[in-house]
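Starting off, we have a lone chain in the form predicted on its own, written out as structure tokens.
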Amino acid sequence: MSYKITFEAFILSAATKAAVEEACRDRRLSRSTVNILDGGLPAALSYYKSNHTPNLILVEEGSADSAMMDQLESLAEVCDPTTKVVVIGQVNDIRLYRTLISAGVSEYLITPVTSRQILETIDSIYSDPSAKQRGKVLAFFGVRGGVGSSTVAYNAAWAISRLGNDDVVVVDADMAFGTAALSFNQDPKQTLGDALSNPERLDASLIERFISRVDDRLGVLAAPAAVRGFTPIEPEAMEKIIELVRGQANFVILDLPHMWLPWVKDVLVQADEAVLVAYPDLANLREAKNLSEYLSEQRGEGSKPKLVLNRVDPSRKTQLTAKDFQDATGLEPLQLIANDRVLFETAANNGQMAGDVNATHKAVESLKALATALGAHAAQGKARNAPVAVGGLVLPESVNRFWQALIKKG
């Protein structure tokens, strides 16, 4: 989740200055408008006399609690009822805390203070206990074209399906040549574009009806079919579209364009997880590590993008290792992809995913590995079996089970 608040803080310390900055770069605050100025607490009395108070203010204050609670007054005067108000003071005493408490202000921080504990105070503030717990975003991007990303992504969604009681829904964001609607045989009605050539109109009904059903727990919000006639994609629209997906999903698998433009560095940035798909050679390697390093400082240090290896065999010798990506790039690559052309490609044809036409294949147990490493949730015992469809209807998993007996009799 990220917040698009104003924020402005006051610091007297270089360290507390140094902590501010660090949690500035964080994903959350990505889209926050920031003011980082000198001066503490009084600064801060003086500056409101002639300006607006933001949606947040963090104010450091050096000077006793009688001081800070007659300045702390001074500054309530001047701020909007809907503001915030963080401190940070040198005075560990809970009679102090729980007297700033009761003023009114958010939170009180004993210094020194770490950019960890400052991220999770404005989570606590912004964030809603009571709101429906939101889908999980995870952003697929090749980091060359044609490495099998979209392939990567695909699998992983239905491997999530699988694996235990987690609805996932693919967003095919290519809008000229994505093939999610090919590689999961759906033929929808409405589209992706469909959904962008009006955002102002869209909510949760309307985009459930958007989302093609490949099966109970999987569903697809396809790319257009045509490559001519669709909306350029503008980042609110997407934010909004990928905002009421998550209400629709516990995994949102985003496959993303191979194509550098303000919304897809958007949604890298913002995204629960970015995954970096590579091939294995030199020119991968190269735009790996530009890669990495842009995202690891605008999504912060506790967010560091995902690397994952296709199309690795062993066999071929001008292939690079798993450790020449991790020196150059700082990950670790989260899963090595077999390659087996005959798989995927006949996975392709058939409009299967490859755990349907080989349940067993190395390259299949990766895949399934790599859902588990990015947050699946595995049931217990064994892995759900596929949903049956009649006549083009998917059956409830009830009645699956059922279905599936009498196939087994059969």
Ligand SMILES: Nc1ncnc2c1ncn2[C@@H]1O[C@H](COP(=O)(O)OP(=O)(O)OP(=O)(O)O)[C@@H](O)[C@H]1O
Contents of the next structure:
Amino acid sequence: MSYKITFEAFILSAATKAAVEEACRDRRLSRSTVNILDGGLPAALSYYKSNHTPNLILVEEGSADSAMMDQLESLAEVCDPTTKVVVIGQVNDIRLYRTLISAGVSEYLITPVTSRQILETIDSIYSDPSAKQRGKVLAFFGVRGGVGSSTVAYNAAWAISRLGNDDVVVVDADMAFGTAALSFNQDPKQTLGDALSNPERLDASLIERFISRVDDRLGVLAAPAAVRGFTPIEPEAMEKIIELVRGQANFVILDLPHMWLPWVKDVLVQADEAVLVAYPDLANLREAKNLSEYLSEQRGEGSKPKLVLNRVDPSRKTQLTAKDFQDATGLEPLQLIANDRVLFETAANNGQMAGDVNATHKAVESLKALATALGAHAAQGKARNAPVAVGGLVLPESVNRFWQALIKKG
Ligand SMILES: Nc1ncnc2c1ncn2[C@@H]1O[C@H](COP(=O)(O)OP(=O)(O)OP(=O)(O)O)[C@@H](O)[C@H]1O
Ligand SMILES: [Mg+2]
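And the form predicted in complex with the ligand, for comparison with the form predicted on its own?
First the chain shown before, then all remaining chains and molecules of the complex.
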């Protein structure tokens, strides 16, 4: 999710400095130690005469002559073998590019550079190739308690898995009051509490045993949901668990409690997407604005949080609108989920998702659209486990076969 590296940049121009500074504000570098200095390649050379080289050095260079190659050679002599060097220059010449790459430079970027190019270069150097197969982490957080954040998270997870092509694991991180096991009708033997009690022992095969299977596409790492024996969560332990679960699925849906704790902040800053769920009233608007400002700053301009409005009911004239939220937070709500107590309470009481109760309900349509907006991939052809309508009832396929038989008999 983010890189823990030491990174030093030696800059010549104000434009490059601005781009590097912006890149350093991105969530991917939120755990890195960064040092931005002036003076380009000559300054780097004199600096590393008396300082250790970091994981990554970025140097801006004005010329492209033999003096530059000599200076790079001198830099290579003082560099630790693991240090990577990226050069930013003005000369657009493929021969120069090849010479630099064959000399061991990781990348050559031509001015003007953008923060995005810098981050993509860092991604290409540090992202583990196997990480590409790792799941995308979507962290759901209610801007106030009880706004339906868990409900939206679970139904989004269900919709992503039903669209067809993605494996999904829900991690219920509401240790004391989590409802994922109930909502998905699971009775897990092991929970997140067991995983967190001994994080050093955890590995990929052990974490798999803690995940209870709802079906072949959807799993749940449930919360103990017991106030007795509650152990506080350490940020490092949570980070390890998320990394291990990412290895098991295409999407990890994190249901965060409404608590402003260090590990919750870390997860919201580092997740691939931070999804804020809000009810359309003034108190939620204020918290959404607060959180949006904080997270946009911490995650970087390119990775702002996403906003979902839940329990939307246009007939309630007191509710605020999507535009009110957009004006206040600068975030255009990704989806508006309709308010329907009967639908969501029926689902909750049955241990089902809303789409199992009524596949064509407009709230279910919005949740499917939310799944797509969050990157779910639709399968080619018919979605797996698609529910089928029978006699006005919509039931999961497994149950449906049973009903079909009964209806035929009747
Ligand atoms: N769109 C909706 N329409 C009607 N009821 C809803 C909707 N979304 C959620 N609810 C109901 O709101 C209640 C609270 O939902 P939920 O537990 O998901 O909220 P939460 O934000 O996770 O709460 P907490 O802060 O306790 O974690 C539940 O009874 C749920 O069924
Ligand atoms: Mg909740």
